[in-house]
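In structure tokens, the next block holds one chain alone, the form predicted alone.
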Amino acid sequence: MRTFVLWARKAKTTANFSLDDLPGSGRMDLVCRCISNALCTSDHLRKDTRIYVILEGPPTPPITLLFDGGLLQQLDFDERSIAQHIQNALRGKTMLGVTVQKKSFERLIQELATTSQLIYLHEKGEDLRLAPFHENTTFLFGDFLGLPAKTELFLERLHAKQISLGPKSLFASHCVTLVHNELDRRYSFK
């Protein structure tokens, strides 16, 4: 299973933001883009994928979605569509693959860390093209604001690998294709 974590610290903790303004919402189009990255491809959805986001921005925080591709039986793929799908989950409409939970980054971690091999991805770390993974795997990364350096002791503590996609910041949208890629390389051919 690969699991992805996006500790998104600006975006809005409620389902009161506007379709029409998602960068306005405390970035809800890079939530957004991360997560059509993370489940969708041009003619499936990856059902050996979930993506976990935790909004951090106000007025509740902190609030964590889980989109599960195993379990999703259909996701648009553009950003309106997305935000529309967290908006009901916001206001409590069920949806098959989606779930809201009132659940913090750290408590969140601490559990994945218990059946998944945690990998920070960071600018420092090992290349992405070197790093062994396990079956297992929980990628890491935060938004345009990055990780506080006390989470970042946190995930040391934890055994988090740091892992790198290359020499410069990319966007985080773009980190997630980019581990896709490298996996499917490896792995989809076996």
Given for the second form:
Number of protein chains: 2
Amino acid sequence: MRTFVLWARKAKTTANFSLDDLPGSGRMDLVCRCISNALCTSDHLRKDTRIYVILEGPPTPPITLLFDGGLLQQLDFDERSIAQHIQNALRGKTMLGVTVQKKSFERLIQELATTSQLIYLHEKGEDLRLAPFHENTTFLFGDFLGLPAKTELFLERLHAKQISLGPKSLFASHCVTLVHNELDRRYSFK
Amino acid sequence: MRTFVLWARKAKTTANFSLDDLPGSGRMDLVCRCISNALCTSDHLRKDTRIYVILEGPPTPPITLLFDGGLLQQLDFDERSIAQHIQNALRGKTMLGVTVQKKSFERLIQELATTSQLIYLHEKGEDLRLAPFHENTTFLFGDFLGLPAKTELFLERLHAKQISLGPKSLFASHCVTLVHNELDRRYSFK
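The structure above corresponds to the form predicted alone; please give the structure of the form predicted in complex with a further copy of the same chain next.
The complete assembly is shown below, putting the previous chain first.
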């Protein structure tokens, strides 16, 4: 199981956001791109992958969404369609494979740490291509705001490992694609 | 100069498409994601990169768009904002860094072949991580329909090189991210 966790620190915690202005909804567009890149290839859904998104924006943070590729029957992969799924979920109209919980980033991470290795991105971390890790790993990403220092300390206490992806600062959505490619190369057969 | 070329074989060649239904506009969402991934990192525009998109859908194909990172002053990176730029360009309201030409895929490729190495993705190609290529390279991508056989023959005659990115079939937008990462690792310093 590949697990991604995106901490979206400004993303709205209400269905009352505009599908015509996802950037203005606390960068909900970035959330949608991460979900799309985590779960969709050009010919199938990634059944071995799930992505949690902790929405931390107003008015009632935190809310944790889970999109589970093992349960989803289908997923349109454009931003607006995924935002519509998020909106439906926040209104209580979830579909199989999508759940909503009132759970904080810290609590979620503590739970995931009991069953999988934690990895988060850091420019001073070990190179993704060289770092040893199992396919059953949880990869943590901050949004455009990154992770605060106290969260990095929290992750250190959980023995989370730091990895780097390359010399450029990338969007979380790009990072998801790069991590998948590395895992595909190590563990997948077409 | 990094050059990407996306051949969008169904994308509409009119500004008369709905921003609320980019998938229904010949997968214009995929076009927008490719442009975003080609030109945007989390903290800057890629000034060394340009992306051509050949729109080949109805009603008046082909139309070739160019988004040139060296000239663009800014670019919002969500799908809807980029689609709005495409719509404006197709209405003749271009901005600095965006041009529209009545040019076919074949003619564009022939022109680019005179100044840069051509590379296109093929599952039987050499691994991206091992293949030798210069930063001044043109990378060609098909959309969800791929490239037709006669186009592959055309590319062979131009000595285009085939590379593969990994064991999974990916979206063109994912491929752009993976190619950039490889080039960043070889040629960039933060």
